[in-house]
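Coming up is one lone chain in structure tokens, specifically the form predicted on its own.
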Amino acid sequence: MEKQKIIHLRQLLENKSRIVITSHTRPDGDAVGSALGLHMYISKLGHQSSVVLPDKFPDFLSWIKESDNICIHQENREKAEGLINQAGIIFCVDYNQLKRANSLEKPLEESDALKVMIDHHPEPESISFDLLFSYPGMSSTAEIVFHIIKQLDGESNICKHLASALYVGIMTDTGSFRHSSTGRSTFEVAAALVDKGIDIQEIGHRVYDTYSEYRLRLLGFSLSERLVVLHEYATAYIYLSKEDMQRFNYQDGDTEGLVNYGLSIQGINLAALITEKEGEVRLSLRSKVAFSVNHFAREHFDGGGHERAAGGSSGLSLQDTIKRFESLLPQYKEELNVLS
């Protein structure tokens, strides 16, 4: 971590300021364990702090110290862009283009606030922030966030509280240690973690054991009747409609880790959730091999991501995006067929 970006960033918080730090849209384990992390911190320090996101977060989330106090610009606008309109300094953690941020996109875009980018992820749009704190080998936004605490000399304030907002972070974004992104930082982090006391146990119980019965048929419905697996293309995917998603009472955060059970099939490399939203279609993807699903999704589907985890989006319906991903595969078959 280049200490002159550590030496700025220690200059920016000697000064009192309103703070917003933001994420992006369906924001994540990561993205909100960072965020809240980060904020904690930050208001140790006296400073003003809020987290604003763009849209909900999945309730399994909810336990997390501030979580509470999360101001949601879907649900209220006039306050989220108050917020941000007021803002000395801006945090974007765990995205690195501004239109990651959906809704928040045009009222961060108008904000005068310097803007200090935190993001793990490749390819960062360096001209939208004034700071960049980028690093895409990293296996969470929620371990570069420790870092940069532990570098301003702020690890004596890492409570229980801060620590389990960014275990919670690292856990969900390396799949609990299974990623390749997990090397022996991110299990040194871990491990400081742990020293501040948190219950690791309670932790992985409140993320992963705490489904709703409608989730859990909704994930049986989905690898019964929704799930296909093209052999020919080492791929498979789930397709999801928003009828489909109403007959089991959807909820925000229903729907994650569903894409990695089409990776999980052997001989699979590359896996696919397509569900229908309001306006669009969304594509979660996932990979196996050297194959980028992060180019895949930035050149076909106007999204990005990590080389084997990323996202995107079709204007076009359910049933053509669908088309559309099959269509795709061919040109890919050589890659996507080589042994994992």
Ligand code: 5GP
Second form
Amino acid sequence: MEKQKIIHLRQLLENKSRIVITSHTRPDGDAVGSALGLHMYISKLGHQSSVVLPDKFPDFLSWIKESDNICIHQENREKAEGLINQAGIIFCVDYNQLKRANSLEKPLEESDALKVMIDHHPEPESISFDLLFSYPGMSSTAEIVFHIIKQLDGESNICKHLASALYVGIMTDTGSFRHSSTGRSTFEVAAALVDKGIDIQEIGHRVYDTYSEYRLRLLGFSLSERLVVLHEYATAYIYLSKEDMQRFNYQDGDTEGLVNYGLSIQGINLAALITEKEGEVRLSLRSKVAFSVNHFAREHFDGGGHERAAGGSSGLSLQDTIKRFESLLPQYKEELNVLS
Ligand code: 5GP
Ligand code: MN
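Compare with the form predicted on its own: the form predicted together with the named molecule:
Every component of the complex follows; first up is the chain already shown.
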């Protein structure tokens, strides 16, 4: 981690100020975990800190300390925009282009606050930020937040609650330490968090074993009725219409992890989850071999992400999005069929 940047950040944090920590739309474990971890640290330093997210986060994260103080822009526009307007420093964690903050994009653009980006996605939109901590090689933003705190003033300010929040970010973004981004540093950071007394088993249960009955049945339905396997292109996708989701009383976060099931089929190298949302169709993409879903999403679905985990959207209908997705596969046939 560049020393100069740590020095710069230390200087910024010398004077007490109003600080807002933001993250991306449809916040996941890393977005919420890294934002809350950073928030707990900043608060300990004596700053007035708030976490502002564009929209709701899944219920399985609501046990994390301080999550009940998160201000959701979709639910309380006035308060969220007020906090952003008054902030001297704004942290943007787990995203690297303002567009990813969805409804917060405009308030962020209009704010005079100093913007500090902390993120692990490739190709940051550098112009939007004053200070960038961009480490695409890191497993998660939570891992970067740990390194930043450690370099600023050691680990003594990391309490069990803060450690648990960061651990959630690391655990969820690495698929429980399985993805290629998991490296030596990931395990070292996890070990340091364990030293803070976190309960790994409990955290695992709280994040992964709190399905509603509806969510489990939606999973069963998706796998038996909505999974399409195209062996010729080493591709599998699941599609869900609005009616499908309504039928299973869909709640935010209920399709989290669903895309990975396609990849669990032997010989499948590309998996997609295609869901019909209000006004758009969302795509969630994962790959096993060196097939860049980041580039695929950027090129064809106005999206982006990581090499092997990315997302995007389409303005077409669900059926037309599926047709378009299938029609793109032949040009990637060789890349997709490389033996993994
Ligand atoms: P997920 O499929 O879990 O929603 O997202 C996978 C990864 O891609 C995450 O790191 C997420 O931040 C990123 N991602 C998802 N959707 C988009 C998008 O529309 N644009 C960009 N740039 N990244 C996305
Ligand atoms: Mn992340």
